[in-house]
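One chain follows as structure tokens, the form predicted on its own.
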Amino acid sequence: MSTTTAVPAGYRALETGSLAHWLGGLPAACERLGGAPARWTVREVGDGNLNLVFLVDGPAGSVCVKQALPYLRVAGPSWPMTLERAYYEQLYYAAVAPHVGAAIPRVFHYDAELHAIVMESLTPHVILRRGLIAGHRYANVGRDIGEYVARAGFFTSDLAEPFERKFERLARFAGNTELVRISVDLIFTDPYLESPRNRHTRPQLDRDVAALRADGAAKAAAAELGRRFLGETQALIHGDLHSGSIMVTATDTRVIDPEFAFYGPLGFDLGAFLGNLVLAWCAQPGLERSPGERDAHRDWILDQAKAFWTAFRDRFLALWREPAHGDAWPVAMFRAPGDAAALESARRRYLDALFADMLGYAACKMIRRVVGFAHVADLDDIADPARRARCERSALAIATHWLTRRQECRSIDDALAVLPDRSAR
């Protein structure tokens, strides 16, 4: 991890006191919530693991303030963190923008010297992550997410665009390096071995643990996806799409936070939604007040978990079979007769490969999750350690099944098929 980190002389932590003065010196924020500032409310609500979040309400309307600190916020200064995080979550934003359209916030302003952003406040979304552990349904999510990703992942790849226009924006992403390594160290290496940063539920997990850290064929496919994550500029990939980086109502989705951005394997964002699902799934037998109370609720995410895939797995093929302009298959070298089974035969194992992809990734983002350092919400409030140990044991033995065994999964049902069967509370 990088032991320094460097502040710009005009850099200044925001805070709730003055916000509203520095944004009245934005027109854009101005237009957005009507009125003078000293009618304007702020509330700082940041509960991440990285940065200052603020929210602004005004007559007219409301604005979203997040600005990057120089340290990752979870563990404080002992921690240094770049600040250029936040002009690579803008530059995401600007990326896929056109082909999402209203799926992420819309930016308003962006300060290069006080690495903030003011973008729309989404309300009355909620994290999704909140949302699963409250038991709360959206019916949509799964689809809105899968259609996301395919947007996002297709358009920035090279089936649809020239690979000049797509090393352009490569060659900027490249430069987001301390996010990139905070993947590399905490999702493909601590959690395979001993690391300060590492904590697990003990004693409960301990064996568990040990056996995953001599598995030396877990340990080398997850070292493998960590060499495809760091050499494969397979599209432009939000780099941290867990439930916490999705907000909801019962009718929209958003996708928020990709500061994490990079060129990389398309797998790895599939993966990293996938993997939040099952982890929110393994989970509910320790939020439950009764045995059975929530198994309906973990019905609808395995319901969910399929309707992602699908949606995704669609959408894509429905943009492949369209004109495009990308150097990748070009559509000119199939103008021959049977020239047309083939292309399609040719984009089916490319989904099949994302779709091993998206799995072995799932594992790892799962492993990290419950032995790593940055545990998720759905896990740590079950209070009683031994009914969370049994949720977490779960979660490890589906995760070391994909992570060993995915090329065994022809279809998401194959995939699921894998986990416990609710008796084995």
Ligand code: SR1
Contents of the next structure:
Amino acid sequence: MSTTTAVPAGYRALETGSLAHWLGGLPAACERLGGAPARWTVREVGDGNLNLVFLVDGPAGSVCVKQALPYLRVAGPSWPMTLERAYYEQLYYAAVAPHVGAAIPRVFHYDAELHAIVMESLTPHVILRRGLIAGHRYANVGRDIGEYVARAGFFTSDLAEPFERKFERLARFAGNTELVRISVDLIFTDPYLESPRNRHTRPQLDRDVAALRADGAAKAAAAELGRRFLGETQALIHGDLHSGSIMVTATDTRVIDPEFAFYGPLGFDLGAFLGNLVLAWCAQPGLERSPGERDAHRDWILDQAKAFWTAFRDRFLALWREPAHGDAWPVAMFRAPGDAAALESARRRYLDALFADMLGYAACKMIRRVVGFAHVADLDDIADPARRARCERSALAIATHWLTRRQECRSIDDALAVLPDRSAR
Ligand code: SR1
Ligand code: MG
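Pass me the form predicted in complex with this ligand as well; I've looked at the form predicted on its own already.
Below is the entire complex, every chain and molecule, led by the chain shown above.
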């Protein structure tokens, strides 16, 4: 993971003091911001693991500038990382924009030398993870993300695209190796063995973590999902679709941060969202100020999980039932009497397989956030370690069940029935 990244000539990290001057040379930014650069205000607001993020306000509007650093922001220069992630991020936005419309921010400019993207500033949106931690609700978020994954996934899959077009894009995204390496190591490998990068709540979770690392069935399931993560080029996936990669208002949902994008299994994006919703659900008893205070919020989170899967399934099936132009399941092959039923049952099998993948990848995403390198604020914000460990233990139990027994779950209700009831708090 710690390959040395050469910083190209012409690259410099952007700074709040000089950013307005640089933006002043970009017509698209000037038009959006209005007035003279001297009147623009600049704030650095990045709180993710990787990049610099600036919000710039002018008399006419705002822009967001996201710049890749030559290292991992949370780790510092000791963990070098490719600047090219900004290239893949804007490439993903461009690829899915025709299919998902306003569900992603508009990109105004990409600077290939500075590895910086100038894009729409999402205001007054907040990061979904922060909203879930605060106990806020967003009526349509599950449905919106389900629709998003269905549209982005279907239209970049072999069901919708001729393979020549897919192969051309696949070849370009195949260069995103450093980011895929992070996922391979941090999601599918490190959590299941001793690694200096791992951490967990000690000593409370010591035995749980030891049990996981001795659980051959769980490790085999994770390894198989990891193999398919690398081997299945089902669709162009976002690659990091957790609740920190989603911004919301009461009525609007946007997907951001697709720098981990590549062609992989669609269940990985489905699992990222579901797994992070369930992590938020697990964290609520640790975040509440009085027993039961967050019960209604937990119920709402589960409603969103159901709405998410239902919206995804219904939209994906609806798109597939329309005339499509992909090389997989060519429409022209299925025009004889009786073919409609065969085709429909194939669609159902495809969705059943995606459902099982979603549960498996959700499990991997949950486990890595409890015992691996990068945790989630939902759980980390629980100050009392004993309380936090109880929440984390319930996340590990759900995830291990999904990892090893997901084929027993035939519906989203079956899958969520695995979650412990309130009396077990
Ligand atoms: C080393 S980066 C850690 C994590 O942050 C990103 O959001 C991805 O989830 C990555 O695995
Ligand atoms: Mg991110």
